[in-house]
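Just one chain is shown here, as structure tokens, and it is the form predicted alone.
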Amino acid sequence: MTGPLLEVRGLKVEIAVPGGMTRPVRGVDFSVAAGETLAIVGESGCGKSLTSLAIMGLLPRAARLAAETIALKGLSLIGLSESGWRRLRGERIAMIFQDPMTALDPCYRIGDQMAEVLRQHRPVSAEAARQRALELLTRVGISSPEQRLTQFPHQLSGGLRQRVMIAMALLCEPELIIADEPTTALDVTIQAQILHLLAEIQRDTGIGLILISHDLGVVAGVAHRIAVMYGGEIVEIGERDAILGRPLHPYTEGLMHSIPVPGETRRGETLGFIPGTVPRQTGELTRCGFLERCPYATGRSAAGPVPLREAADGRLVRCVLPLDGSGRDPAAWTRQAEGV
């Protein structure tokens, strides 16, 4: 295949609210190649999940979508009929939701739910569907898979339910999987196991993976590229090592300063943090969206909408500051955390 597996250009989502229109996604561009993991990170309210729901055709009825391009291996997803979406979801593109307890039907056994997904897209017998379900439950590391097929979701632990969700996403061997905060509700040990499992499956199958998270530390070990979202826009996107090694957008830098570094952060040391909250995305942007929370804000930040610019290493950054990282005070985030 030449070209990206998934291409998104100019993606916008608008939702009518009393007194106006909110714009939680404002012209997002990115692509995902086969076998690549793109991590989309940012705080809650930055537009990450709505971006993924737009790609899956699962936006709420009140939302209005506009885009120049949303294409899966050349197939345009814009204006796809509901029957077209039903054929596509699960077959070529699948999603792992944040809370499997709300994604799985509590009234049906695990085996029945998995068989239904497979038989929706494949002309297979009930026994063949059961064998495929057993194969995948084993593949994702679930012990006693025969017993799990007969259980209801509430009878499984959070980690097991998430593994079931991954197995269901793999049933029809999709080309792209979107994992929306797949480890948020899990403890640290299970988080690591789930992320390792996703990376292992991707290496074996060559699928494209979009991993959505609010935590740069979570995606550091599995992502190939990272897209940082803030206020409905991508503010920095590039290779993982470049972004984690030397973040150029102040928002990315603030996220990095808020993470304790093993072996470097001392007990009692003040961590950096980003003051304030993500603003409501109403009206048109007339300045940098991060202006009020940025310790480096200048008059140029308020002069108008800030476009993406290309840095020397090829990453794209939405900032008026020099893209070589010069002119920044390394103590700015610490002083901000201490209220100085």
Second form
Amino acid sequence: MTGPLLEVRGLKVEIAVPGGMTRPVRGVDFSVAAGETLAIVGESGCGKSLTSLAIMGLLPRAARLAAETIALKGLSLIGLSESGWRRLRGERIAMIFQDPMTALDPCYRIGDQMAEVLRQHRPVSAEAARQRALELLTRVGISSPEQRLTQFPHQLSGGLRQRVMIAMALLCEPELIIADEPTTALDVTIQAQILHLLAEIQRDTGIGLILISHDLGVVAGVAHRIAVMYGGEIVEIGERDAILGRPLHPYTEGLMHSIPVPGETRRGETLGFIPGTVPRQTGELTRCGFLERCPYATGRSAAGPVPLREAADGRLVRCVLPLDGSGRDPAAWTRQAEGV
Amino acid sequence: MNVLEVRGATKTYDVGKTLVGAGRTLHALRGIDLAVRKGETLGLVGESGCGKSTLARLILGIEGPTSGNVTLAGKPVGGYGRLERAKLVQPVFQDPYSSLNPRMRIARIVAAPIEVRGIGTASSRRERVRAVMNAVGLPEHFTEVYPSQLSGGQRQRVAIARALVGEPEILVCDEPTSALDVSVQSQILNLLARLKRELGLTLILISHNLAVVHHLADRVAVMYLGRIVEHGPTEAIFGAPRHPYTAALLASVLSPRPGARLPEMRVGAEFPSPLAPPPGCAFHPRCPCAGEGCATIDPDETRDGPRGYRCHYPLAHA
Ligand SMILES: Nc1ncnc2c1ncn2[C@@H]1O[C@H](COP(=O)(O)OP(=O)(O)OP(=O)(O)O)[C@@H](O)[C@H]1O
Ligand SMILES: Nc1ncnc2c1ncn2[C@@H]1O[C@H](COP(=O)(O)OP(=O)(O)OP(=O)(O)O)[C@@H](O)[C@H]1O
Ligand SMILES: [Mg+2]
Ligand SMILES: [Mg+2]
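Given the form predicted alone, state the structure of the form predicted together with its partner chain.
What follows is the whole complex; the chain from before opens it.
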């Protein structure tokens, strides 16, 4: 038995802000196996991007990283030198961002950018690099790739740019790809195509994939496992269909009840919602971080910090009174006063 | 009665004009016909660049059509003065962060539309602001805070309160929830549903999120490259799309339910350029059903009871 492809334990990110320290990531544990897609979901600001940037060694300067383990096939990434990171990034871990325009250089032709990435890591001739770029553009479903090589990023549509990003991520055959909201800026029709492409590449190459999204619909079709983040912590992590079908954490249930689904929710019916906003907490949590917004909270939720615990089906849940899929009252999500 | 009518509206833009070179013509709207009854919610859907926001700007009177006409309550939009028009139709835009003046307190932001029109006295205006903030679920103590102190959902409520304060007939919401988290989106959808029910508001709802449109709209118009290619009652359109493009859009809705698979996409990826709309049916280069005539003959609208579509080979439904 081999270990996981990526192992993350006790990942914390702290950022100094005027008047104190924020803790946007508070001790996150997960692993990704080769050939597996782990989705990380949660509302804006819950720490999804900082988690992925930490794994890529790309945290903003102001941020401080602490972790017990961040290891890629046993190689520790903690305290890696800048040159070590440069060898690793692109070569073994690649990242796909929400907005390809921020990752592509507007002044260079697509072909030159792809060749440069490849030649940073491989001693290949210009012609070989061109061939490899052509091969990958074709692989990601771009028609007339020769012509695309000579174009500048702004000459491509959003969907095409995202395909180019995916092709670039694949150039050096990385073992792990982190895709941070890869389809959020795209049309729904193109979104479906890009998700297909990611799923297919993953099946064919057996890479590990971390898919970050705030959209449960996006992850439902692609993920094997789902980690739900809230306030810098994982509150629930497990098999996709178990989480979507029978959420055990109230936050996950609240998210599921907020989404209208044609054919299931009645048109115009009152949708569930999670009242309030994520409180900005600077110190260590002394109780459940979701307490103020939880319709099921009890005295026990305030008794102390809540650890992740294993549920009967093997998933992990951070709740003193996890839902059991029956008995509880999901209408709680629509009944609350419409206060702000 | 139709509060809004659009007849044969087109909108073109001259783009790429340089000192020496001639410009090119971008066809943003290529003949739009639309009628919206009082109290009705019309959903406008279609890919990025198909002209949804342009149509919204024509309805709001921010721009005039290149040809054709837009009438509000029986009179051309251009025939109203700015303040008169503001009484009839109000916008709610996507981004609640940039659409509110950061230096104004919430009470003044919300009061602005009735203040410029000089409606009522200062105290009756204050009362009206309080009432409308209450209606959209903003607590009273928010009157004296600045936008930067509010969350995204709260800001969008402020934008909706400001749009409602002058009691307009029509609210034009252009992607009102796209910048918001799902748990906040659902609160805004609940709010719009309630306003529609309780105030009989007419709503034009633009969204690329078909689940959102399905949830709120009574009727749906599907746009493709500056045209409405299919329209009709929401249930009919979602239940049995006739236009292959509508079917493709519906297939792309992602379900968050267990066992959901990725939808099969059978249409090509490339949205055509509005600088050079394809001849014939503009959708034919991507259409899985295209046949003889599609590349040359622009389909007229086929009417079928309350619905209509433009397609030579419409999908059949049992
Ligand atoms: N450079 C920074 N300085 C200060 N705070 C930051 C910085 N970067 C991120 N944060 C804060 O850290 C928290 C987590 O940010 P992160 O970008 O990881 O969120 P996210 O889950 O990716 O959200 P989104 O869905 O909006 O992308 C947020 O509250 C954010 O404001
Ligand atoms: N002021 C303008 N000048 C030139 N072209 C414009 C202008 N406004 C819009 N366009 C073009 O008109 C077409 C329709 O744009 P519009 O913004 O209406 O699309 P949309 O359906 O709202 O798209 P999205 O979903 O991305 O908001 C696009 O090709 C756009 O680039
Ligand atoms: Mg992010
Ligand atoms: Mg728009």
